[in-house]
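The chain that follows stands alone, in the form predicted on its own, written as C-alpha cells.
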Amino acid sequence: MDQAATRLSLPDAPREFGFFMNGEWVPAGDRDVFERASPGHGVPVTRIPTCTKEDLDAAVAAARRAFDDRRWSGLSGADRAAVLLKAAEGIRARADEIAYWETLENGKPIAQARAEVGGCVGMFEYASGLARSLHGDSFNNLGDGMFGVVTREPIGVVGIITPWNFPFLILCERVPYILAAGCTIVAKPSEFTSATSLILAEILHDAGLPAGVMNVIPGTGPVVGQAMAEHTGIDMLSFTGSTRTGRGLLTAAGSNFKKLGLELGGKNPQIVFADADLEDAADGVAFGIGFNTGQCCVSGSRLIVERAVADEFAAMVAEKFKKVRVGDPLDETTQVGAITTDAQNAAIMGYIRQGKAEGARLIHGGEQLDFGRGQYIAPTLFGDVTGDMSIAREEIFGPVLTVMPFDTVDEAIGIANDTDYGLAASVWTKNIDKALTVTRRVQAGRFWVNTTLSGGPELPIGGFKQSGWGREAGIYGVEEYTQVKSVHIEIGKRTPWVE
C-alpha cells in the first residue's frame, strides 16, 4: 500500500466544543476556551470551553439531584446493564472518530488508540453483567430470633480526574464500573485532551443515561481539580496522575472525609532471566517501555537482566530500539508517537542529560528527532546505571530505558522492590519456580509473565505502596464504589428490656 494511503488527513479547523452538564451541552459563552495544538504536527486540533468552580458546582448539584431522586441508582440492576450495552454500542459505531480525536490531542499512534477504544467496548459490555451481579450477602446462623444480611450501595456522588496520557482508556476504566454500582458522576479530564471524555458523555446520554448522572467539566488542575478534592458535595475521588499530586489530594479530600481511588505513578521492573525466550523477552520489553511514548505509569522503565546475558540482551534490546518506527501519529504503520506536553518532552530530555552527567552510558537514543512538525524522542537505553541515579529512581513518563544486571533471584527481587512505587512488574522466565517466587515477592499491583502491558476488563488494575490505594475495573472496581450496609432483622417477640 502506498505509504501517504495510510496517513489520515488534519482537520481543516479546529472542532469546537461544549462542556456537558445534566443530560445536555453547554456552550463556552465568555470563559476562557483553550485551544489545542496536536502534539505531533503543531496545529490547532480542538477548542474547548476551560470551566469555572461555578461550573463545578452546578455539575456537582445535578448529579447530587440525579443521585438522592434514585433516577439511576433506583434502577435495576438489569436496567442499568441495558443503558451500558447501548453505551458499548455507540462506542463501538464511533470507534475511528475517538481514535482519531484521540491521536490528535494525545500524539499516540492512530492504531494504538483504536485497540484502546476497542478494549473500552469489552469494559461496557463486561461492567453491564457486573451491574446485574452485584450482590450482598446474607447470616442465617444468628439464632432463630435474628437474620442478617449485608447490603452493598452506592456510594454517591464521584468525581474523577483524568491525565491526558490515556484519556479515554482510563475514563471508561471506571465510568462503567461507577455507573454498574449505580452512582453518578462528575468528570474532569486534563485540559490538555478533553474531546473524547466529552464524546463519552454524549455516547452514554445517546444510550438512555439519565440527566445529571454523567458530566464532564473541563478545566484545569489547580481551578477545578483542587475544587473537585475539596468539594463537600462529592462523596468519593478517583485520581490518576503523578504520585506528587495524589499526595496533596490526601489533605483537600479531608474536607469530608471522601473516600480516594489513587493510581498514581511507577517505576516498573522488567526482571530478564537467562533462561527465558530472550527474542521474546527483548520484543516485549522494548513494547513495555515504547508503549505510548513511555508516558505510561505501567511502562516497565527498569530492565533487571541476569548479568550472564546482560550485555548481549541489551543488544537485542537496541536492535528493537532501531526498527521501532516513531513518527506521524496519523500515519498507520507509526508504533511511537509525539510526545503530548511542551513541558514533558523537556522533562524527558532533561533526564536523558541527567543520566549521562550522572555516569550512565548511552547505549541508544538519547534524541529529540526532527519530522518538521511536532516533537518526538527517540527510544532511549541506558546501561552501567546504579540504583542511586535519578533515572534508575524517578518516574520519567517517556521512552527511557535503563539496565540494571543481577546474579541471584534474590538479587532480581531486592533491585525490583528498591523503590518507592509498586505499580506494575513483568517476569521473563521459561522457570516457573522462579516466576512464582518473583510474582509473589515483587510488590506490584499488577504483574505479567512472558508478556506485559496485556489484560482486559475482568483483572482489577492498582498498585501497591506510592502507587496508589484501591482498585479499579473488574468486580473489585464495583465494589470501590460502593458502600457496605449491616442489617439486623430480629424476629418473633422481643424480650423485653424494662418489665
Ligand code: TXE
Second form
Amino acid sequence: MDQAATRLSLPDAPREFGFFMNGEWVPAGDRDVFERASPGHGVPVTRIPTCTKEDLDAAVAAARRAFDDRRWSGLSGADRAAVLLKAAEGIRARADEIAYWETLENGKPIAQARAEVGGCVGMFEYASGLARSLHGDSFNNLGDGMFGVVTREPIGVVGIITPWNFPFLILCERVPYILAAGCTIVAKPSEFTSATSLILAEILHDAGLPAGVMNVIPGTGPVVGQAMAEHTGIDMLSFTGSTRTGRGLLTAAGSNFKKLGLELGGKNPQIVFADADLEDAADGVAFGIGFNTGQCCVSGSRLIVERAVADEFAAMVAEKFKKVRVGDPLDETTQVGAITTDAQNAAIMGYIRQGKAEGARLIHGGEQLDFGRGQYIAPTLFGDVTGDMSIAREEIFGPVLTVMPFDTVDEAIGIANDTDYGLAASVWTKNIDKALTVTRRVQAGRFWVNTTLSGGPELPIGGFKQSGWGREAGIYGVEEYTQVKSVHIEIGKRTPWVE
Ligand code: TXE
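Next up, the form predicted in complex with this ligand in place of the form predicted on its own?
Shown next: the complete complex, the earlier chain at its head.
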C-alpha cells in the first residue's frame, strides 16, 4: 500500500476550544490560552483556555446544585443507563475525531488511539448495565422486631484529575462508573492534553446528561488541581498521576476529609521463566514497554528473567525492538510514537545517561531518534542491572527496559517485590505451579499470566503499596463512588425505654 495514503495530515490551524460547564461551552474570554504543540510534529494543534480558581468554584457550584437537586441521582438506573448507552453511541460516532486529537496532543500512534477509543465505548456500555444492577443488601435475620437494609448512595460531587498519557482512556475508566453511581463530576485534564476530555463533555451533553452533571475545567495542576484537592465542595477526588503529586494531595484533601482515589506510579515486573514460550514472552515484553512509548503506569519496565535463558532472551527482545516501527503518530503503520512532553523527554534521556553512568550495559537503543521534527526515543534495553540502580528503582515512564536475572522462584518473587510500587506484574511460564505461586506472592493490583497490558471494563484497575488507593472499573469501580447506609426498621410496637 502507498505509504502516503496511510498518513493523516496535520490540521491547517490549531483547533480552538472553550471549556464545558453547567451544560454549555464557555469561551476563553480574557483567560490565558494554552497553545499545545503536537509532540510528534512540533506544530501548534490546539488552543485551550487555562481556567482559574474562580472557574473551578463556578463548576463545583454547578455540580453541587446538580447533585443536591437530584436531577441525576434521582433518576432510575434504567434512565441513567439510557444516557450512558447514548453516550457510547456518541463516542463511536466521533471515534475518528477523538483519536485524531488524542494523537495530536499526546503523540501516540493513531491506530492505537482508535483502539483506545473503542475500549472507551465498551466502558460506557458495561457501566450502563451497572447503573441498573447496583444494589444494596438486606438483613432478614435480626429477629421479628427488626428489618435491616443496606443501601448504596452516590458519594456526591467527584473531582477527577487526569494525566497526559491516556487522556481519554483514563477519563473513560472513571466517568461512566461515576455517573452510573449517580454522582456529578468536575474534571481537570492535564494541561497538555485537554481536547478529548472537552469533547467527551459535549458527547455526554448531546446524549441527554442534565446540565451541571459533567463539567470539564482545563487548567494547571498547581492552580486548578490543587484547588480541587482543597475544595470543600468536592466529596471525592480521583487522581491519576505521579506518586509525588499524589502524596501532596493527602494533605490538601484533609480540608474536608474527602475520599481519595489514587492511581499512581509503577515499576512493574515482567517475570520470564526458562520454560515459557520465549517467542511469545519476547513479543509481550517488547509490547509491555514499547506500548505508548512506555508512558503507562502499568508498563512492564523490569525484566526479571531466569538466568539459564537470560542472554538468549535479552537478545530476542533486542531483536523485537529493532523491528518496532517508531515514527510519525499520524502514520497508520506506526507502533511507537512521540514522547508526550518536553519534560518527560528530558527525564527519560536523563535516566538513560544515569543508567550508563551507574554501570549498566546498554544492549539496544539509548538514543533520541531524529525524524526531522518531534521528539522520539528508541526502545532501550539495559543489561547488567543491579537492584540499587536508579533505572531499576524509579519510574522512568519511557521506553526503557532493565534486565535482571534470577535462579529460583523465591528470588524472582523477591526481586519483583523489591519496590515501593505495586501496580501491575506479568509472569511468563508454562508451569502452572510457578504461575500460581508468583501470582499469589507478587504484590500488584493487576496481574497478567502469559500476557500483558490486557484489560477490559469488567476487571478492576488499581495498585498495592505506593501505587495508590481504591479501584476503578468493574463493579468495584462503581462501588468506589458510593457510600453505604445501614437502615434499621423496627417492626411492631416498641419495647419502651421509659416505663
Ligand atoms: O505528573 P503530575 P507529571 C508519573 C511519571 C511522570 C511523572 C511526572 O513518572 O514522569 O509522573 O508527570 C495535575 N495538585 N506519571 O508531572 O504532576 C496535573 O496538572 C493537583 C504517572 O505530568 O502528577 C495533571 O493533570 N493536581 C502517571 C496530573 O496532576 C496536580 C501518569 C498529573 O500530573 C498538581 C502521569 C497539584 N499540586 C505521570 N500538580 C500514571 N500513574 O499513569 C499537578 N497536578
